[in-house]
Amino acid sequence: MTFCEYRPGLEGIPATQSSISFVDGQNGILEYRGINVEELAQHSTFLETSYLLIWGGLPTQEELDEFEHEIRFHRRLKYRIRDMMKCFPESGHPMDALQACAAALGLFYSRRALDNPAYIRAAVVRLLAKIPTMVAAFQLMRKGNDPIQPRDDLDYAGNFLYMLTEQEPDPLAARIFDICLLLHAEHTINASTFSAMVTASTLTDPYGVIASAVGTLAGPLHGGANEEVIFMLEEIGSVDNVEAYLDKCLQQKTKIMGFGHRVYKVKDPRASILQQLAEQLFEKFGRDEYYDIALAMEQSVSERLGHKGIYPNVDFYSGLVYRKLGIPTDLFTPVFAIARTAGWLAHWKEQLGENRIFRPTQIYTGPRNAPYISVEKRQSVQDQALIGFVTG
């Protein structure tokens, strides 16, 4: 058996064989089972893309009619579930409340039948339609005020936006955020879905491999980009900041929220969609004032980092997207759970395939043979370590 260098964070080391998307950074080109995303994202719905990344294909007129008609049945919580968030602290962010309701789900439907396509299919159904349910229901919970019960006559987009608001959404509003939620669906092995599969190799309930990719997907360098972006753009203020704010993260070499990508050395393609869904919204319902900022952030970023492949991805237009949308800010990252719950559930369909447990080794870097010491003569490891400092 032969060993790889040592990479952190695995990078560039294949993990799994999978057939569900492909990704060409040098071209940004990000397709899924095959299909380009620009293509999905013209013609096809949320709904049916996740139908197509987990099974396999695009689905005929009757079995997305019936996918479509189970998830609406769904949508409802159970009232226990209802019950233990009301015990939430309001301060919490929505993830950690996210992912806690994934994990209870598990109690309710702890049966764990993995080689039953029935079960699978179920649990798919559970987890697509009732995640949106939770991040609507917590959101107006932490406020004081009762959760808003699903509406069956509207679609899968339109009925999340309704039970922010109990009001009907525009049209326009709703298909827009059924696109963004399509862009987000899928990413190859990313951090979370990394997690996912990880949980999902130890034959766990699929409640706790989607608990489990929620909880990663919470960090700033994965999921909680977007909501830092627009904390960034609050920050700059106005276009004649940027230059200065930009010298300032170079000067610094601190991260620039929304920019650059471990694989991407273009464009983000989702980020070019998004950015073109944001024209759309603002031409109908007004400019966001953080807009302005934003283009000259990418135009300042391109010039002067373009050349070290840094350019914006999914998270920087996103925010814009959302925010427009009346979507507050610490929603944001639960919004990408809802949309990504599609890809971690075809990842864990296809890895219960062909399984096998992860167990991946390490290069060991610390001592061997060390003596043991009686208490009386140690030393703190806190000395130890401000001698190691001193000396070192």
The other form holds:
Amino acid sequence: MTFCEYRPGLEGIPATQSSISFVDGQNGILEYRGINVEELAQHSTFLETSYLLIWGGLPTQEELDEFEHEIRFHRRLKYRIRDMMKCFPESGHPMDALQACAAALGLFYSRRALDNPAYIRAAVVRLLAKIPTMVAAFQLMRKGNDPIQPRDDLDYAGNFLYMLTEQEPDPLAARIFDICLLLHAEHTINASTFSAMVTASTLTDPYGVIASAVGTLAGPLHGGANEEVIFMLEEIGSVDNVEAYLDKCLQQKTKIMGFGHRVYKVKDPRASILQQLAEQLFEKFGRDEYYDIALAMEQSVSERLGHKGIYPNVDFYSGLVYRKLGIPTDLFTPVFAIARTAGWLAHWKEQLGENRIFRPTQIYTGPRNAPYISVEKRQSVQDQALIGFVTG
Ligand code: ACO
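Can you give me the structure for the form predicted in complex with acetyl coenzyme *A, which would complement the form predicted alone we have just seen?
Starting with the chain above, the whole complex follows.
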């Protein structure tokens, strides 16, 4: 079979077959293993949903208890990982720290047995358990403090908030944070998941798979958009400035952060749930000064760009929720990574089930049979590149 049409960003080209999640972008529907995400957000927890994504079905009470127990048991970090983190510059981005730590796990658990279910289970548990601890530890260490040990009496979300703040988490805050994790856990073949699958297809170890996905999630067009949204709201500063800000973006053709999606042509269903969660938090802990700006932006962008299918995506309201939970802005994307580790692991496992290494083709656009020019006759490559950059 030959397929010669080039589609930038592989838009619309199926890269795999998957039974993990389903998106209907025209009607704003997201399902994990066939269950609507709104229903899961209402009734499930992040760990139960992770189990569903990775093993394909909701666990029995006994299976869930065992899974949660294993995760609690593996939350601690090896002291060598903590020592390694002490050497990281405090000015470095926490996503870079997380990527390095995820990859470093591979040094400690290097025996690779991808056809052994016990190995798969141990890797799933270790990654889900340790990634939140890494994020919280980096946050404390960059401020010059010792990391806080996980607390076994707290659930997944509550323990993360505790490790970050050393304060007993408020039950509503912990439940809302857990729902945020659940909502970010999986989203079909997005850039970071594709990256995870390509890496998985080489049969490398799962720590390398997750490290490559973390690196991909970090970019501002993907997971990094949630912190960019807050910078944008800060820059706008007041509801009165919204129209002028949007005028400038549209004139200069710059993307408005937190809006637009390759698949959704209506408001992302996760954005609607996150907005409700933000409102619940505002009711209990006070309204965020940026919320009115966000509402004004949503209304204006929908009026101006709705005809192109540009509406709020998952990143638009998540930052406002995280701010209210006291999470620093540059941890928003690492928090996304904590959640999406579940989806990446589900795709890793699915990829191993029917693996073939990814090796797409390309359409070559360069010269052929070019002569070798001797050094004294060459023109400066830098000058030519500069001309190409300026004119192209
Ligand atoms: N602001 C203004 N215009 C937009 C935006 C936006 N945020 N997003 C898309 N458009 C416009 C484009 O200018 C383009 O218009 P045109 O057809 O007149 O040229 C049209 O919509 C299609 O846009 P593309 O960039 O081709 O859409 P693509 O599917 O490649 O990109 C993406 C999707 C990257 C999410 C884009 O909408 C974007 O950059 N959004 C802002 C960043 C963001 O919020 N990213 C998070 C996405 S969700 C996630 O990854 C978890």
